[in-house]
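Just the one chain here, laid out as structure tokens, in the form predicted on its own.
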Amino acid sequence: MSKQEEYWHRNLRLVFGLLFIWGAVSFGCGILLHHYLDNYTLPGSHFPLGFWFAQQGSMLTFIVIVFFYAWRMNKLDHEFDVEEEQS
């Protein structure tokens, strides 16, 4: 496998892994498991946990994923010598 193919393969593996996590949190916790999660509440809150995941959890997870992706891709770019030049 060439260096370019390896870089692309690892990039796609990262993207699909992060999309799976986001889907599991937003669809899984917010829709499929909300009846189970509604039995619990966050400390100091009156909202059920399933409602929280549907409204806030998926958005916060997405924000964390964006920052993680940027950090991980910077490391991957450095590893394959394709990082952007700093001005």
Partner chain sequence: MSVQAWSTLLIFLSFALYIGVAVMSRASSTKEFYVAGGGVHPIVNGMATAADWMSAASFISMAGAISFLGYDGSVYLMGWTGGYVLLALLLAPYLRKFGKFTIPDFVGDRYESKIARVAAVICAIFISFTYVSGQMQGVGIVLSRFLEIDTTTGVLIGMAIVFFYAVLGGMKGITYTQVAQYCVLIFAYLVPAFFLSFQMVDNPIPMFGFGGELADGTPLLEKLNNLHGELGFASYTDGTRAHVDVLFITAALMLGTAGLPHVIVRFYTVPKVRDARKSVGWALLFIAILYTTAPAIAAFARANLIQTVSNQPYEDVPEWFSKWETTGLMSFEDHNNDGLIQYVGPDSGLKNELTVHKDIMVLANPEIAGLPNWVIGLVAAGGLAAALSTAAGLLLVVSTAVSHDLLKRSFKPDISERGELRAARISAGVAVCFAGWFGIHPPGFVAEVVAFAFGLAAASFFPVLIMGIFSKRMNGIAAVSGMMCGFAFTSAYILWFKFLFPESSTPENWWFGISPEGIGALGMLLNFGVAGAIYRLTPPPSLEVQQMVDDIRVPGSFRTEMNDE
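Next up, the form predicted in complex with its partner chain in place of the form predicted on its own?
The next block holds one chain only.
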């Protein structure tokens, strides 16, 4: 595998992993498991857990996903020495 292919595969793996989390918190916890999770509350508050994921929790996770991806990819660029030249 060339360096270029390896870089792309590592990017894809990261993207798929993060998209899995993205789907799990929104479609999973926020929608499909909503009724089940509503039997619990978010610790330290009175939010039913499924409802909280739908109205706040998924969004907070999204922010973490995007910043994590940016940080990880910028590091990967450095590792493969493919950062942009100064323009």
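Worth saying up front: this structure is predicted, and the values here are computed from it rather than measured. Numbering follows the first chain given and starts at 1. Only the largest set of C-alpha atoms that superpose within 1.5 Å between the two forms is called the rigid core.
Large Cα move at F47 between these two forms, threshold 2 Å, rigid core
After core superposition, the displacement of the F47 C-alpha between these two forms reaches the 2 Å mark, so yes.
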